[in-house]
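Below sits a lone chain in structure tokens, taken as the form predicted alone.
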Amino acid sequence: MDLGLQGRVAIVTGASAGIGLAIAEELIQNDASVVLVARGAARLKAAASALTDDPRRVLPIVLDVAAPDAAQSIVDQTLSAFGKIDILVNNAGRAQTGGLMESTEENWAEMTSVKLTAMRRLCKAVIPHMRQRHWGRIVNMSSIGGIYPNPKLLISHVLSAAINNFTKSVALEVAADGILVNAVGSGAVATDNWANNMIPAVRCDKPEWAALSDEDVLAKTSAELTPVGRAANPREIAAIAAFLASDRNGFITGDTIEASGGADRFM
């Protein structure tokens, strides 16, 4: 399927690994140019080099998206390099385990600033440029926990629900401007983020799995909770995001697409 992405310019946050990197790769392979945003300089540089041999099609920006001036800096650097902004993929953030009583004020502040505040600022910064050209696509990465919350992941799932609501609200505000805004609510995906944040929580709940490798814990958890019997590959999530960000999507907006392998719970 030709997604019609040739010549498009996309910003992808959290783009140095996992789902963000997979989305950037999908966009590059469909002839878009991509601005990669992440905090880790070494990993971001390696990701940019791996994506394409043409440095004119990729711009790595080492930046913490939670910084107050980050959104405007990203927009300014993108316009300086490519002259326009067609697509924004808000992917920055990680999972945060714990319920209400375990969560700290610092946990809430950090997670909110990265997952929701940065998203709001970036959308507000790019929309005027999309409006000028009467075309734009925004994809916000969320979780099925925003629909089916798990109290053991309270902060993450409260923020996922907020992302879903934010997505619908902004979509309605800009629909007449040729800008489509959607979210992807993913379930279990085999990434480093899942390994670092979810698997330790699973091990706490299931001490009988102590001797299993991380790969085996992920496989057994996915088989128990996901009707298709496995976790997603990041490229499968990336394919959904790329379609939503493309010319081939002309009528889907304000939706949260569930990409959970049929699961109606998270963990």
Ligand SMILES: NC(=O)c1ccc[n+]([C@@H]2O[C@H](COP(=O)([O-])OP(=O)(O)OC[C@H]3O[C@@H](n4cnc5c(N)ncnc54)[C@H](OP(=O)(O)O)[C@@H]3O)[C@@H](O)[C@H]2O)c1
Second form
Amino acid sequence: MDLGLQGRVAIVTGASAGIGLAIAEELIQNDASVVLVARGAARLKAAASALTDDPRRVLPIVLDVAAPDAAQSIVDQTLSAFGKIDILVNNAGRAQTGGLMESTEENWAEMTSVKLTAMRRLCKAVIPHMRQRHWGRIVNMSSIGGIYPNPKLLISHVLSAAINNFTKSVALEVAADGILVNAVGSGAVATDNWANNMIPAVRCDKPEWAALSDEDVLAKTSAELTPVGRAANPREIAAIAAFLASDRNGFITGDTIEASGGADRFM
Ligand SMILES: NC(=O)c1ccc[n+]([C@@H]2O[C@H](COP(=O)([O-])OP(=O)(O)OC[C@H]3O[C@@H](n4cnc5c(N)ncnc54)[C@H](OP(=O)(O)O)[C@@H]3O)[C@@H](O)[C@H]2O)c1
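Could you give the coordinates for the form predicted together with this ligand, as opposed to the form predicted alone above?
Shown next: the complete complex, the earlier chain at its head.
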């Protein structure tokens, strides 16, 4: 299917690894130009040069999306390199394991500012440019924990529910402007973030698996908790995000697309 992404300009946050990198790759392969945002300069620049031989189609921006002036800086640099903004993918972030009693002022504030505050600032900064051209697509990365909360991932899942709600509200605010806003509620996706968070949590819960390798712990957890029997490959989430971000999506807005391999709980 031709997604009609030729010539589109997309900003993807958290694009140096995992799901964000897979989304950037999918968009580039469909002939869009992509602005990649992440904090770690070396990994981001390596990702940008691996994505395409044409340096005019990628712009790596080394920034923490939680910084107060990050959104404006990303918009200014995108406009100066490409002259327009068609697509925003708010993906930067990570999981925070632990329930209410493990939550701290620091991790609550940090997670909220990376996932939710940065998303609000970036949407607010790109929408005037999308409105001018009466076309825009915004995709927010959420998790199925926003629908089926796991109390052991309290902060992450409260924020996912907030992202789903934010997505619906913003979608309604800009629906008449040619701008479609959706979220992807992922289940387990095989990335470093997922492995690094899940392995210690699962090992705590399942002392009987102590002799298993990390790889086997993840495979057994995925098989037990996901009806399709495995975690998603990041490319499977990227395909959904690219469709939502494309011309071929003309009528879905305000939705959170569940991509969980049939799971109705998150780990
Ligand atoms: N993997 C899953 O099972 C899963 C499930 C549901 C939802 N999600 C969500 O999907 C998103 C991507 O997760 P992932 O598993 O792909 O994670 P990942 O493999 O750890 O990649 C995270 C990306 O975000 C960047 N990043 C993190 N914090 C940032 C910040 N403050 N400013 C700018 N960039 C930042 C990282 O680069 P730097 O560290 O260099 O900044 C990296 O490029 C996250 O929002 C996560 O919560 C993941």
